[in-house]
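So this first bit is one chain, no partners, the form predicted on its own, shown in structure tokens.
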Amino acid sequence: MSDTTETEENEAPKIVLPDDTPVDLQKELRLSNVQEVLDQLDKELIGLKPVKTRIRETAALLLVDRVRNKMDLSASSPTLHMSFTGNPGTGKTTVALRMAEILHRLDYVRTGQLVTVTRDDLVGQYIGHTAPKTKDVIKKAMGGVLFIDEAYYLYKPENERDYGAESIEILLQVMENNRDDLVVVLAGYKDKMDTFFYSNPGMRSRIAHHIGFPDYSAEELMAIAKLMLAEQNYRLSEEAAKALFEYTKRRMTMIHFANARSVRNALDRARLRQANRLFNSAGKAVTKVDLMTIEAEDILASRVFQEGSLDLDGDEGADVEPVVES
């Protein structure tokens, strides 16, 4: 008798589960600890309901796939390369970080790390530099998520000597051949990303999920501001809250507005003004409450409240006309 026949005889018979075998998906969800990440995402980010819905749908797909594999319902791994489009400060990087955690907890990737890069990290300035730079980044990100911010800068058709196309070709190969061990997220402004995908059909065909990140409303930005302050043991007085809301509405109509990022910068400067105000309080005793409270004057000192001036998130001295929305 041959070794092959003997091996086949010694194999345990394959167990085929009945079609009506019950499945407890909620138990699988608890065992994966994915709900913890989803809850953290809700806590970290105000609004963004459509984005959170897509993330939950992706988590559900991977969870069901894992259960299917346990029941010998084999299927190829879903392609999860993504495009995140939206203005700055809308939470794209935070969502990518949480997505990496979800993918790891559901065994789609090995490490769950997030590696964030831009064109400068991938493209060299001279012949022969781009391939090793791109491959080094991919090697570092393998087993997790590679987040390429402002990905459209990889493609510069107007420059014949640009090496971004070489980086794109390498990425395309890896996205196809290693999709079960690396998820690539391309991020940037929607109009520029649309142009990028139109000019790069190979990249467009490998992106299965396009997620748009809407701008925040003034009310949502206020809620974000209060969360940011609470994390640092600060709070707004009633009048300061009114001043910040007015600041936010004005700032939203000006150029270089970056949603939550602009709000964070405004709060950082308000803290500077608060500290200066407390030091110059002419010997007045300062209490714990004083140290915690941002007052209206700390907000109203911004040049956003001066006619025709623009707060450039760190450079308030620029005289630029506000952008008039149609």
Given for the second form:
Amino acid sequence: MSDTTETEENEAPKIVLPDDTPVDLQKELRLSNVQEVLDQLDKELIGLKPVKTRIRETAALLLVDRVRNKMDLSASSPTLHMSFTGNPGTGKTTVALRMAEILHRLDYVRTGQLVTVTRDDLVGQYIGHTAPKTKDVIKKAMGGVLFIDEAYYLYKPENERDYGAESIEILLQVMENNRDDLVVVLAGYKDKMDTFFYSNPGMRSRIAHHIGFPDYSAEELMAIAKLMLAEQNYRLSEEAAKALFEYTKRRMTMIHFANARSVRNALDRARLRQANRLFNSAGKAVTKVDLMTIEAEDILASRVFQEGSLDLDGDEGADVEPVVES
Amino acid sequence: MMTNYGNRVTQGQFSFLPDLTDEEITAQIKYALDNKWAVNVEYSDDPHPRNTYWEMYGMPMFDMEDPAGILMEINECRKTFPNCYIRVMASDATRGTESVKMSYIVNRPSVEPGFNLVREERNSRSQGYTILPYACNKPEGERS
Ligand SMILES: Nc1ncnc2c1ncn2[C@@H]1O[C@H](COP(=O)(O)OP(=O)(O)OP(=O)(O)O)[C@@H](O)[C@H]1O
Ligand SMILES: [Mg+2]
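Structure of the form predicted in complex with its partner chain (previous: the form predicted on its own):
To see the whole picture, the full complex is given below, headed by that same chain.
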């Protein structure tokens, strides 16, 4: 019964909006709540100009698409598979997480979940193991974003019978056929990704957005450090800020430099030394401010200053004396 | 007189309705997922009502967020066994066992030949009845 009324409604002559119908894009923007996420992105992520611009453009495209749909100007929904390339610690994983949220707010994906995988989650150990594994991952990620970190490990050209190729094939199929169900984001280091795309042209052509993550400048790294500390209720003394800036500049020229992650590690070590310093300053009363403040000496104790080098494992050195002696 | 035209097997939910469309199936899966039930896909070529345990097509799917992945599994099962019955089940683990909450057919063979009613003469003129699906007349493996 209800069917018939529906069809009747559908068959009623369509109201064709005149060409000069005004469009309130700002209202759409407000309705989608996406501005909030974009502002948050601006605030919580330092630098990353090209990335933010690209995300803004994508958001605009999806918003306009939505308005067009309302006016019956339908077009096929845009492909949003992406690749994030950049050096270690430049924020690829962090942005991928945000991406899922943004696409969800724009109604492009249904759930806003992010499923993060690497080769081991997709590729099996023996014949017949790979397809079910890859499909399982895809099934779980449906309706959201599938994030494949270090995607180039999927393809091992030196091994002809590597099962990675099988996984890529399934992914390619899904990226084409289930565009409305799943957004695939690949991430990795630039040169390796380029080789990967060169040998997998099918993958390259299915990805509409290739976004490069630039390295941070020393100033940006400082801003990131302050942000990270503020999140954990720490702060730098004036001297410590200077020391950290000096540290950052030196660290940037050394091997195994991992941008924001190196900063995070350095701060973790500074916290360690701060705790140790507080313990060893026996007798002096410790105040709340002391608990919050990182002093210059906590940073200057780093091996980067003392020897101008790192451990073999890229460790900046946490060579503090044990707190309790026995 | 034939009361069940086309011999449609009617078991599980919705089986007296026309076949569910993919959109309708998606809505049912969504209902199951919203209730945090695990969903699995099963198939069989034997429509006998006492044939309770069908073959599982892959593992039950836990922790799914979206119906699209399960619909994909259903479509793969359809492609592999186009001439089998395929049903979708949803099970609830809150009582400590996976108890079946939903079960509905999503695929049927193109022809459903129905059942043969066999009458058995017994002692003192009593009679026993049993049904045999025509679909199982041939040995397994030669059926579809
Ligand atoms: N622009 C930024 N602002 C604030 N914090 C950042 C920024 N970029 C990265 N970080 C922080 O740096 C750390 C490393 O970032 P992330 O894991 O996203 O890097 P990545 O590019 O994925 O590195 P890898 O390639 O090694 O996996 C995270 O803890 C993240 O919070
Ligand atoms: Mg990462």
